[in-house]
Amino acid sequence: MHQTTLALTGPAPDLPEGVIFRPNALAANEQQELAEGVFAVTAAAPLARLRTKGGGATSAAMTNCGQAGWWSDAKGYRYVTANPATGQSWPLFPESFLRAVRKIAADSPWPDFAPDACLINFYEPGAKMGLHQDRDEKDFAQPIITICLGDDADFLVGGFARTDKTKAFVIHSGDALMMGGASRMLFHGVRKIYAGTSPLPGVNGRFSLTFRRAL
């Protein structure tokens, strides 16, 4: 796999149609409200490293909120309406989550995007996410919105095959990324976390909030 790497302070590269990068999408106070929402969700549905189909464990710890949550175990990848670890429904979206999604989607090609699931990934130093497609949702006409909180990270955007060339750029706390339309099924991932760069009190690491229309 070939990669194009940009400097830590460099701008995002030219991205494929349908990939919309919004640096500084959320102000510091909005980020802090989101972080408080994350802490509320993780108190009700604790973060866990999930088992993969191959028998290993995810590098990032995960949890969910909304009507459905993404899950991985020996049965495979899927969305479930209750937390398999507890048998309880996933926590509701914090209101700060919904405000952030409305703000980011407002002037996009998908202004009425209404997610029913939010996958929360937590990356400690050394954690990463391999190149993958988000393909467990029922309606690929709906976009995916990712909001970043905490440490900076190298984000990768590739092609429609795992071996396609990728572009790498740094994504910071408060940045948002949308993937939809022609780019909905592109491979993407997280290569590196820059430990100690979080501007948010109480957030040591990187939270990724990924909003989807799953059901």
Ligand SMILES: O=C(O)CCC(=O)C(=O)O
Given for the second form:
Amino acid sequence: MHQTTLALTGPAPDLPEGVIFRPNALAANEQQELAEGVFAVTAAAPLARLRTKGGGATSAAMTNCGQAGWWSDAKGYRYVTANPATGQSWPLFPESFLRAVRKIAADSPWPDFAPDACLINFYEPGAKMGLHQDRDEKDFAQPIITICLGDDADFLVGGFARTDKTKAFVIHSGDALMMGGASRMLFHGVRKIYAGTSPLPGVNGRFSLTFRRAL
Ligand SMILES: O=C(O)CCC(=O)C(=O)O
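If the structure you just shared is the form predicted alone, then what does the corresponding form predicted in complex with this ligand look like?
Next comes the full complex, and the chain you just saw is listed first.
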């Protein structure tokens, strides 16, 4: 086990090999620009809790932008190129999203990472995301970047089996995580939202922006 941390300002969580954790990857003005991008996307493709195959609903509310969007309903999980709720293409990536991805990927092992999908998750207090692997994408050689906006949260990283031991660490607005290579298929999730900790005006709750190469 070893950790890959860049620009670390706090105590380093001991993360599994290949997980790149970048605390404070994005400055306050960059986070604000991202939040404005999120609001533009959600105006065109509203957030909704998605139905799951088992008959429940996702705890976080979700929407997408990019060429493809992640979707869940009675048929299961998949990527779709049009929003099933509206029949329209997903909104394009806001320019601020592309800038943030370029900045985070620049000095990673995937400097040219070009996502075609961004899943936007919105967590109200009490919302969570269970341990899962991201496995609906075509090419697992492509990494995943997650950017946090708003409230702090406990992020969980486990192993390659759901039952493996997990580590929890707090992620803050402006932090980014990259999972690729050895860490691409690790189970991960969000255990808890720290309500009222968002530093961003107009953001009450937590957004995560998860960039993937889906198609
Ligand atoms: O909200 C997060 O930080 C995690 C998001 C995530 O794991 C996912 O969208 O698959």
